[in-house]
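Given as structure tokens, the chain that follows is alone and in the form predicted on its own.
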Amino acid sequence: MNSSLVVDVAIAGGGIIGLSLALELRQRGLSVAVMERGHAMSSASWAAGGMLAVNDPQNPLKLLPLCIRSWALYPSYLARIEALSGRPVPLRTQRALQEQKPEGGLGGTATAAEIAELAPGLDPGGHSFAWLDEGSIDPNDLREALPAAVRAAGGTLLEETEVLSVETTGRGIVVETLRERISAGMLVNCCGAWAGGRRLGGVPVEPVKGQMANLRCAPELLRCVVRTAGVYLVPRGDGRVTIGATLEHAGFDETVESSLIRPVIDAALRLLPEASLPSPLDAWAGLRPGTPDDLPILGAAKLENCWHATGHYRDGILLAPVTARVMAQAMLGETPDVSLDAFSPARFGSD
């Protein structure tokens, strides 16, 4: 027979969104239990590039207020994780070179002398770049620190614990898993690419596969993020340069296919010709949680006492602090820092 656990909030999904929300709720004094079907931070949260791409021109305009607020929250967010976990989570870069159209529009064009200062190994080719004040982190740092921080804050983290059923009651919800029966006042669906399952409300989220790889180069050759329409380069400061990414609608397949990642590698090597490709290939794939309009799904579900915080697509790392904050505010009846109207689950007529 399953053991029983009683908490204020149950969170389905132990990626960066679910764990960040757990940390925020604990800071507000609520008891939380996070249920993760595999291991915490083991899917998209780990596989991501780690760019805090506030001003990425590929992002929908409606996303910008969330991005700006989250970037402002990042210093205190990282400081709290480090203090609780005892593990450092540094910003690996603090500037980005963003490819811009010939007519500009993103800001001042980066000069050759400026590029040589932070990216002496870069061959711009025919690209024109603008400087953006954006950071990046290594998701591996968060993979080590964030679960430890949640536990240190008093949160319960249940790994290898899949949600089997959700039942509403007069005072909250009951979640059945193979290991635990969890009674909670509220349930939050933070299941990323898996958030569309009917057990958790059936929101229109689908996996969007991204394949990535690491190159190697002398750290001083690249000390900023570089983004073009076809590839991005994210230096980790230790000789690794993470590059990506493909965009594939391939279901839940996470297989690395060399024929598909190879064009990304070739584009990266043209930009950073002194880099090398390790042998064997250091490559992996992750599943982004995509939505029909490329915007996250944040807000109350139709199912009583249930909420959604998912669908962050390519920006889960960037949006984790603000998602945790605005969801906690909404769940507790406060006015969120950023309006959630554009991100409401109701826009799809879904749960």
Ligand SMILES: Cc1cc2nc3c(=O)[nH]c(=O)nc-3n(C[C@H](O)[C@H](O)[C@H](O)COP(=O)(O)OP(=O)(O)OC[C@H]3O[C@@H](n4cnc5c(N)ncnc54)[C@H](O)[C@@H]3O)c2cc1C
Given for the second form:
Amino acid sequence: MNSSLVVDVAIAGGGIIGLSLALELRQRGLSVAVMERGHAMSSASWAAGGMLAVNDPQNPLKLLPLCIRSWALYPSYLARIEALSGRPVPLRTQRALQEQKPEGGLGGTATAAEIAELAPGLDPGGHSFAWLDEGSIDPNDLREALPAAVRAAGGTLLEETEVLSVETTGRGIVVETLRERISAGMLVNCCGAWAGGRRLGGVPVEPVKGQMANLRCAPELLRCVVRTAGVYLVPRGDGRVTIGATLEHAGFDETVESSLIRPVIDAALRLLPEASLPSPLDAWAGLRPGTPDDLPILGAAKLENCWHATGHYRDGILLAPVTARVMAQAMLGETPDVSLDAFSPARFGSD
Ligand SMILES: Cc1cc2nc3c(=O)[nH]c(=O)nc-3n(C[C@H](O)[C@H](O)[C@H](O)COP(=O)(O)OP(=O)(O)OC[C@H]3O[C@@H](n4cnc5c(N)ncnc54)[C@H](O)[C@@H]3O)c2cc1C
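Provide the structure of the form predicted in complex with the named molecule, given the form predicted on its own shown above.
Next comes the full complex, this chain leading.
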């Protein structure tokens, strides 16, 4: 017989989005339970590069206000997680070299002398780069820290607890899992690439696979992110340089295929010739929650008392603090810091 739990808000999905929202709601005094099918922070939120790429030219323009607000929230977000968990989550880099078109457009072109200071190991080849003031974190740092912070804040985190069904009642919702029945005032769908499942309301989220790898390199040779159209390099400051990523529509497959990651590795080695590839290959894959317009889905679902916070595609690490904040504001009837009009689930007509 299932045991029973009663909370203000039930959150489906224990990735960075669900857990960050749980923290924000706890800060506002609400009781929360996060239900995670597997282990928290083990899906896209662990696989990610960790770039906080506010001004990535590949981002849709409509995303910019959310990106800017989230980057502004990052210092207090990390400080809170560190204070609650007792684990450090540092910014591993504070600047990025972004490839720009020969005609410029991103700001001043980085000079050879500037590049030599933060990236003496970089061989720019034919690329022209501009500096961006953006940070990066190592998602591995959050893997333990974020779940610990949620628990320390008084949130309930139920792992190996898959949401099987959701029913609305007059006053809230009832969530069935194999282990527990959870009654809550509201439910939030934070299931990442799996958020489109019918039982969670049918939003158009599709998995977009990304394969990643670690190179080894003396830390002083690269101390900033480097991003070109074909590859990015994210130094961790300890000899690892995380590189990525492929963009594949391959369903829910999460296997590494060396024939597909190899061109990414070759492009990275051309930019950082003194780096080496560990043997065996240190590579992995994750599933980005993609949407038809590359924008997240944030707002009320059709189903009463249910909400969506998903579809963060390539930027969920960056967007976690602002998502937590604007979702909490919307759910509590406040005006969100950033208008959610462009991110409404209703824009697809499906939910
Ligand atoms: C290769 C790669 C590189 C990336 N690089 C970056 C980057 O540099 N910067 C950046 O900002 N973003 C990056 N991203 C994007 C970022 O990782 C995602 O946008 C973000 O992690 C999404 O977080 P999430 O919590 O929505 O999803 P996830 O972390 O995938 O979490 C969703 C969770 O829901 C659980 N779940 C699913 N169904 C159920 C159910 N029925 N019941 C209970 N639980 C369920 C899953 O088990 C999973 O743990 C990258 C992603 C990938 C794959």
